[in-house]
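So this first bit is one chain, no partners, the form predicted on its own, shown in C-alpha cells.
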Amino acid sequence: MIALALVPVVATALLSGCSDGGITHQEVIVTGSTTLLPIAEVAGEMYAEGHEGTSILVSGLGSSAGIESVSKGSSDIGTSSRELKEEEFDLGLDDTPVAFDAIAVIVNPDNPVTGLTTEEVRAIFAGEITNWREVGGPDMEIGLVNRDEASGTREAFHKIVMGDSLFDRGAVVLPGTGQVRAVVAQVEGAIGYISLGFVNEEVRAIAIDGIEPSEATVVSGEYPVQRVLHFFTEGEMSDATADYIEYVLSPDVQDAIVRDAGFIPITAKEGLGG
C-alpha cells in the first residue's frame, strides 16, 4: 500500500513559517512506513484541526524511504518499523519509539492450518518446505508472498525469523501490505506476513509456537515475531514537529488511534518493565 496524503488544514501557503494574515503557517513532513501510515496520518488530521495554520503532510513509501529521506533532510519525520540497520548508525538519528506490533503470519482462510512452528515458518519462507502436507496441511502447493526490500516489515520478520536463512526467490513480491492481504485472500494455499494490525476477516493469522498474536501476548513477551515502531529524526526539530510527536505519544493518540489500528500503546510494557 502506497498512499500519500495531505491534512487540508491549510488550503494556501505551505511554506514553512510563512504568515498570512496574522497566521503562521508551518508543516510538518512525515515520510517512511507502510505499517505506521494510519497512525501518522489520522494523528496528524487530528492534530492539524486543533492547530490552525499547521500542516501535517504524510506518505507511506517504505521505512527504508523514510529513514534515508529524514537523514537527507527532506522530511522532518521518517517512520520505520524496524531497528536502524548497522550502515544507517552514523546517521545520527535521533530514535523516538510511538507503539509496539506484532508481525502476523497469514493464511487463506480456507486453509486448516492454524499453528506452526518458528523453525517451520523459516522453512517455508526459505523455500525447503514446499506443500502444506509436510507441515499437517492439505497436499496443496504452497505460495510464498514476501514483501519487498523496502518495507521495514520484511527487514524484521527476516531478522527475527529467518536469521542467516535467504528468503526463497521464487516468491511473489509485492510493495505494501494490503497487496499481501489481497493475494493471501484470494488463493487458498497462499502464505505472508503482515502487521496484527492490518488483519481482518479476509484472511488468517496463525498461532506461532502454539502463541496466538495479540496484544497481550506481545505485551508478555509470549509471541515470538514482534517488534517496536519508530519516528526518526534528525538534529534540532521544529517547535511544530517536536509538539506533534509529543502529541502522538499522548493518551488521546496511544490509548485510541493506535488501539484503533490494531498496534499496542508504547506505554504498554511499562509495568513490565518493557
The other form holds:
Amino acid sequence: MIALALVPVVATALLSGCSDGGITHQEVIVTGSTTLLPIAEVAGEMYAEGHEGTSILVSGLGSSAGIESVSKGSSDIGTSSRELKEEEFDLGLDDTPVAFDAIAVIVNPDNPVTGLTTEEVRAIFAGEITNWREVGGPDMEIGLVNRDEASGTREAFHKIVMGDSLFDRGAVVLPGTGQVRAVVAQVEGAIGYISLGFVNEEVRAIAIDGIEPSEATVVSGEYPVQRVLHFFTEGEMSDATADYIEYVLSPDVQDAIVRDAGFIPITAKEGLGG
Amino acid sequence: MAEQEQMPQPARSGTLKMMSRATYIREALLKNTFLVCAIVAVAAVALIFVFTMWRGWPVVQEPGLADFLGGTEFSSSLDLYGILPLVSGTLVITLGALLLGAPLAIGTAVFLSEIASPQMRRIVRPAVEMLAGVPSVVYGFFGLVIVRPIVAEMTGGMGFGTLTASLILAVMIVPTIATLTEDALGSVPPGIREASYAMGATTWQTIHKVLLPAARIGIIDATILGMGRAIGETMAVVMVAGNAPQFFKGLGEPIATITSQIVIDMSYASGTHRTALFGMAIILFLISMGLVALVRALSRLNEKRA
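Other form of same protein, the form predicted in complex with the partner chain, not the form predicted on its own:
What follows is the entire complex, opening with the chain shown before.
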C-alpha cells in the first residue's frame, strides 16, 4: 500500500527535478521533543525516500530546545509536546498541531474502580491515598507504578495532573510503557499511566472526572489528561519544509505513523466536524 | 631466580648465532604482540578511570561533595543528587545476595569437590557453569515474571524490591563463588584429607573441621569476587528492584542501586546530572578497586601461611 502510494510522489519529484534542470540538495532540520521523535523521524525517512535530494534531519533534544532552536533560525521546525510559555509568545512562531496525545490512567482489569477525579489521581500518585478503600474500591493496598524521570509521559502527567505536588518517592519506577502495562496487568492493586494508544485488553483505562478516555473525548477536549503535539515554524517556510509538514498532515502519516506511535491523528478533529 | 642467572642469556641482535634471522623476527614479533596485549588491557583500565574521573570530578563543585555523598534525595527533575539512598540500596541488595547465595555456592562446591561421584559431577558442574553464561536480561525477565509474584505473595505489595533483587543476584553469583571455592578446596594438599580420614574422621568431620578451615581464605576470596559481581550487576536489578531512590523500608519495598540509577538516567542526563552519574561511576570504581585490593591482600596472606 505504502509503496504504491509513493509511486506518483516519486514520479512528481523526478519530473519537477527535470524542469528545474537538475536535482538540488535541500535539508529540513527538525529539532525538539523526544515524544515527537518517532513521528518526525519515520515520516522524515519516508518523505526523503520519495523526494530525492531532500533530507530531513531529525533530532530530539526536548521541547524547549526545539522552540529555542527554531526561533534562532538554527532549525526549520521546532517540535514541542507542550504549548508555548508566556515568554515565548512574542517569538512570532507559527503553530501547526500534528497530533493529540492522551495519557490514560490504567488499573488491573480485576479492580472494580472505574473512575477517579483528577484530584484523587493526584492524591494517589502523591502517596496521600494508599488504599483503594479511600476512593470507593475494595480494601486493597494501592501499588503505584511510575515512569522514570526521562519520560516525556511522566513530565506531561506531572504537569497536567500533579501541579505542585511531588510524586511519591516510594513508587515503583519502570523505564518503559510496556513494562508499566505488563506490571499493572499482573498486579491487582496496581495503578499506572501510559499513552492512550498503548492501552490494550490486559489493563483497563479508567474514567477521569467522569470522562472515559477515547479518541472522541480527547478530540472534543473533554478528557482532561491530554496534550497537543506541535510543529513550530518561524516566518516564511522553505518549499521543502512546507512540503514536509503537509506530508506529516497527510492521511498516509496521520493514519499510519501517528497511530503506530500511540498518538491520535490531529485530522481526527476535522472528522468530528470540530 | 638463581636458576635463571645460571642459564645463558638468549642471544640479542648482533651476537645472534643460534637462530636464523626469520626465526628471530618471528620470536620478536610474538613477544611484542603479547606485550601489546598486556599494555592494551592495562591502558583500557587506566583510560576508563581517567575519563570517569575527568567527567565526574566537577561533582566536587556542583552539587558539592557533601550534597553528593551525604544527600538523601536523588531526583534529577528537582536538581537533587544525593546518592546516599543509592549507596545504601546497593549495599542492602548485595548483602542479601551474599547471605542467600554464598551458602548455596559453598555447599555446591563442597558437594562437587568432596561428595559427588564422577558421574554426578559431570552433570552438576556444567549446570553451575551454565548459570554464568545466562544473559543478565534473562535473569531479570525470569525475576520479573516468576519470582516477583511469589515475593509479592510473601511480603505484600508488588514484589519489586530488595528480596526479589537479592534472590536473583544470589543465583547469579553462585557460579563465581562455587567455581573459586571448588578451586580452593582442590588446592588443599591431599595429605591433609588423607590424614583426617586415617584418623577415623567421617566425611562431614573432615569437611567441617579440616577442609573448610584449610581453604578459608580462598573461600573468602571467592565470596568477595561474587560480591563484586553482585554490586556491578545492572540489567537484572533494573527489572526487579523497583528503582525508587529511597532508603530500605522493607524486603518487599522498591529500592534503587547505583548501577540501576545510572542506566535509567544516562540516556537523557546533561549538565550537573551527567556529572553526578560519572561521580557515581567513580564510587563504583573505588568500590571494585577496594574489593580487588582486599582479594590481593588476602591471597598474599594465604601464600605467607602456606
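Numbering follows the first chain given and starts at 1. These figures come from a predicted structure and were not determined experimentally.
Within the set Q254, D101, I142, I194, D101 is the hinge position, where C-alpha fit passes from one rigid part to the other between these two forms.
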